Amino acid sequence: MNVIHRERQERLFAAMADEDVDGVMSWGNAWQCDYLRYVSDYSVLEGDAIAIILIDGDLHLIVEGETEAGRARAKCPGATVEAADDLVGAARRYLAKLGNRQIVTAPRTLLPYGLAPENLDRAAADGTDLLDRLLMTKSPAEIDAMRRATEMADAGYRVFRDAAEPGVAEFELVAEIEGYFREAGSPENFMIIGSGGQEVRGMHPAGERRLREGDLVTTELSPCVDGYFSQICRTLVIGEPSRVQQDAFQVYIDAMKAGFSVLKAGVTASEVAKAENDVFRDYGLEEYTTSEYTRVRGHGLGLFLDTKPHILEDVDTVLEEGAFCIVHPNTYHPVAGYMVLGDAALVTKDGYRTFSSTPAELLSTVG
């Protein structure tokens, strides 16, 4: 068991003891096993994979296919495996051996629906908000993994910028980062772009247009560090930036200092989203604060790359001390054309630590 399983099963186990658990069932899938990693310290590859542990540390792992099973066994030696083309019903036929123990079941949305409490044989409750906060606040181990995650996501960017190039493709481009990515040991990355001027609306799968001078390239870079992800959002332009660009991104550059400004222990996710948007609405541009526009001012980071909470206006989840997320900005901009500006950061008591050491302004190929 690794330092960062051991905290992680430490602080669970605890959090069991405090609201009289006897146990946890966690569901996962290739996309998102943040919920299963955290419980089962197992990132599935193929089908989806359902995890129960007990507070005395006996874990049941039930997964798609023997190929599926064989690589459990492998990385979780210490758990009982079984293989299952019903994971519901193997899972219902487990619960059941475990009498009137008191189950509690995350996370609730992404749940089969005959794996939802209501639905089962047996008493269980809903788990999601214990889980929660684990997942929202991180370990001394845990913070270590996304310090080095967010240095990843900058030597990244450094690539990113040097390959970026007139006539450069952007599945080019896209590629020249994953291969830095997988020899400097990051097995995950997510990672969309955008190119073009005013009329581009957002970022996107890397697609076969070539960048040219003058280009806006926008991306969002999220390297993946001992299971924990962290990421950076920023604008490029290709050749020397123009008088409009500059003056447009000075409205991304006030909003993610504001949101910053207002980032420490015990605020809500709302009010660092209003302190953003409230930048917008200083310049006239509140139109592109909404969901036309814009997806969220930020998210929380960790096992998955877009996890809570949600920095949005209509989100009163408190940051508390020990959470990780990123402040980002990003939307369209109706002269200039969608930019992009985010960096990641660890909530302390009296603000944030940020690792991030790219610069936080409208960067340029040239110099």
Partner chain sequence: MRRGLLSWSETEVPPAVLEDRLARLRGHMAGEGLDALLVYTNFPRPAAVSYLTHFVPYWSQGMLIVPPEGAPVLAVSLSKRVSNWIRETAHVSEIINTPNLGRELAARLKSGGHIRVGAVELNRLPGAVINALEAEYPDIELTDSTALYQDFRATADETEIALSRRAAEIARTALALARPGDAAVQADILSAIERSARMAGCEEILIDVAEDLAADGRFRRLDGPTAFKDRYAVRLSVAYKGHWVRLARSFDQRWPEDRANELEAHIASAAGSADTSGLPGFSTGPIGLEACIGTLPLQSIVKPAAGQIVSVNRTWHDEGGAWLASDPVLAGPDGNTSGSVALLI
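Please give the corresponding structure for the form predicted in complex with its partner chain, as opposed to the form predicted on its own shown earlier.
Just this one chain is shown here; partners and other molecules are left out.
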């Protein structure tokens, strides 16, 4: 067992013992598998999967089909792996074998209908909070993985900047980045992109549009090391930035700085979001902090790239020492178009620590 997973298991079993929990059933899929990975060290590549771990270390994995089961067996030789067409039925049968043991489930929001508490013929309390506490505060080994993921994001952005030139299609640019991350050993990456001018309202998966001189090219790169995601958000101008673009971008620089200025252990996600949004308010751009134009002002990072807490003014979750999050005041600017800027940071007792070396400024393909 690797060091990082041994640390996770020690923390998990201690938390289970504290709460008199005999076992945890966690659900994950090819999009979000943080709860699943935390208890099993297994990330599903296709479909959905269930991990049931008992406090004595016994691990049972239920996955969809033999292709995924082969991957799971190779990754987790100590686990029993079950390939099932009916994931829900298989989980119910396994739970029945566990008799009266105290089993909790997590995360409640992802549980399928067939395993929802109302539809189970046995008690299964919500273990989401138990896992959330463990997921949110990172151990030294986890922090080291996230540092390395951040460095990989920086390196990926250098590839992005070098490859972005007039005539290159969005999907070709993505191909270069994904090729690089594959070479660097990142098993996953989440990346979206936007290109164009004032008409661009957001980022999305790559299309066929080809870059042009003067375009703003926005992206967020989210590579992964040992299962841990970091992220970087930057805006690149193809050619020389215009005065309009530079002036517009100052808002984002100020807002990110403002978010970081309040970030430290003990503050709420709301306080960070408010600090960012207040800058937009000061510039007369409050409208662009709403859900019409932007999703969140940052979010947690870890075994999932968009984990708790979301940095929003109505989220009161306290950021504790050891939390890892990105502060990104990404949104639409009415004059210049959609712009992004964001760095990941470790929350410390007195502030924060970033590991990114990419300049936090409006970048350009020239100079």
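Numbering follows the first chain given and starts at 1. Between two forms, the rigid core is defined as the largest C-alpha subset superposing within 1.5 Å. What you see is a predicted model; the values in this text were computed from it and never measured.
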inquiry  = On a rigid core superposition, would Pro117 pass a 2 Å threshold for CA movement between these two forms?
reply    = yes
